[in-house]
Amino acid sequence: MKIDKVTLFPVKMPLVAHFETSFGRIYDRECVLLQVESEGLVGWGECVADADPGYSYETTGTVMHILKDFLLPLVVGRNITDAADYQNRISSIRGHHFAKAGFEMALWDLMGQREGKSLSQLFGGIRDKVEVGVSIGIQDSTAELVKRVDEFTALGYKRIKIKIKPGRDISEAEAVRKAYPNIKLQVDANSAYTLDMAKSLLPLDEMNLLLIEQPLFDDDIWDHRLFQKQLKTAICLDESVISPRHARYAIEMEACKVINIKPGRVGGLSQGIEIAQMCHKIGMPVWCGGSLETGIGRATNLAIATLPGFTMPGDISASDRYYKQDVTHDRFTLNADSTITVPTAPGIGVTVDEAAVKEFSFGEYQTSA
């Protein structure tokens, strides 16, 4: 299929509340939407990456000069034939793989409307709603963060993720187990600890988590197989595993227990299709982890995690956990049984607002063939 014409929209959106990580606190959330012509379809793509290297090198604006300066001109005027012969033809481009997966998604919501089947469908998945949780982010003290939980339990979430840092963690964690005994919780530590620091975060391994997020540096894999040797919870990469390939190290060295796929971080959707398959094969459990989507990555990530392997709750969230007003007409809302509807439309499955994009966008920048 060739590539007639895309057109970036750098977009920034005021969050519902504000979101803090160990790397920081937000409270609007910046993104790239890519608009890809081809053939008299229109497809739609999202790079994750944010405003600051926080949880990446790569921000909105590194994502905007790799593909208007390198990554553009090896597809417009090109035919594409799928995924793969994309990834083939940006091989040259080392990293940014924000940057390569916005575009690859709008190439996947093309291939789905030319073959009139949802992603799902393409994507050989199992299942029509998916199990999801909430992922909080660090309050301004460990009674906000009881309230919190209170409030997305409320709403009917089951799995719920706190954020953690030093001198915000044991006691955090404590806090919410002890208001909520038999909930499925998790914790995420976004590479704050080095592995000596982790020691810190051992009585954690008392408080019957389902994991144990990426405690250690984000090019770490060695140490995540030290540390995790010292606690029988299991460990899950994220920020660790860039490629298929890094996760065959993780598999390999015994790093982790759980993967978190996120199409953004390793470079597409076709990469997190094959870094399921490598670990459903192994028998290693996945989940899809998020980065605050608009309605356009919330759809892919709901769209991967209808595979096999998936079988941990994602970080999906209902449309209104981040965005009052959204860039697509559709809202995702959570079911009773604390999973989301996966789309069935063609391609992507929703409806792009592009008056809502134009009202988000701080630029714009288009080519053609």
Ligand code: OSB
The other form holds:
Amino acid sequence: MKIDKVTLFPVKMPLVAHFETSFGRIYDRECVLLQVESEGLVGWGECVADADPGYSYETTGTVMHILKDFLLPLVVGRNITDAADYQNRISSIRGHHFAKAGFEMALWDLMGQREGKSLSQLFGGIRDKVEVGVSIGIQDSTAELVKRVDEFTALGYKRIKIKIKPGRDISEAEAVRKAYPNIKLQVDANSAYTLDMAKSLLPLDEMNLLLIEQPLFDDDIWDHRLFQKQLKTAICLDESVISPRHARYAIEMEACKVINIKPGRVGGLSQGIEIAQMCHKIGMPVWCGGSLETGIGRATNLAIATLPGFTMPGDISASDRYYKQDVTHDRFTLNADSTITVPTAPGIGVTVDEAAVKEFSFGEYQTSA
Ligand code: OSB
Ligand code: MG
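Can you now output the form predicted together with ligand OSB? The one shown was the form predicted on its own.
Below: every chain and molecule of the assembly, starting with the one above.
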């Protein structure tokens, strides 16, 4: 695909409700959307950075910088054959996976449109709907948290994830487990504990959780191995697995029993697919994580989650859980069986509301061949 023109839209979108993790609370979500024009087609991608370097070192600002000054000059005006060719061309840029993944997403959209195939078809997906859950942020009180869980279970979510942080962990999980003795429940610490502090999490091991997500440092795999040895419950790595190579390290070190695949974190859909295939081969379950995506990233998360290895419910909730106004005309809704239906139209399979993109944008940048 000859890349003719790229427009970047840094956007800031109000969330329907605040979202709090161990690294902070947000009321709006920032990200960078890419519009890529090629041979008369228009593809869209989403870079899942946020305003602050809390989850990752990447921010909206670093994504704009890396794309403008380093990545786009390597691709604009060039003929890119596929995702592998793209990854090869940008391999001189170290790190910055959110930036890299955003452009790759748009490339997949273009390739799908050219071939008249949905992303799920291009990837070799095997389902037309994906099992999903909801990720609930830290609330002002335990009672408030249980109320949020009540609301989401009433909407039909059959898998609940709660965010935890030191001091707001055992009591929170215990309260939800007591209210819902049989629900599929998991917790996510977003790297808030040291191995030593993690001793305080041992009571979680008796709460029949699906998994404990990323308790220890984001750049750590080894200590997760040491902690996993102390638990019956599966540790699931999120932040620590930033590439197929890191997935292999985690597998070989027995640092986890499950991997959360986020295409952005690992540097692109192609990299996520590679990790999914690696895990599938050895029987390690994976699921698709989320980063409060817009309709664009939500569509591609659903597409990758149709691959055979994705055997656990994803953090892919309905559009109205995140945004009153999204940047796609299409909105995703929850089916009665706690699934979301995968788009079938060519490419990412959703249409972008350009007026909404412009409304949320705070500084476009454009470059062409
Ligand atoms: O750790 O999985 C995470 C959101 C932002 C940053 C990190 C995470 C999350 C979520 C939300 O848990 C998942 C979603 O998109 O619903
Ligand atoms: Mg996580």
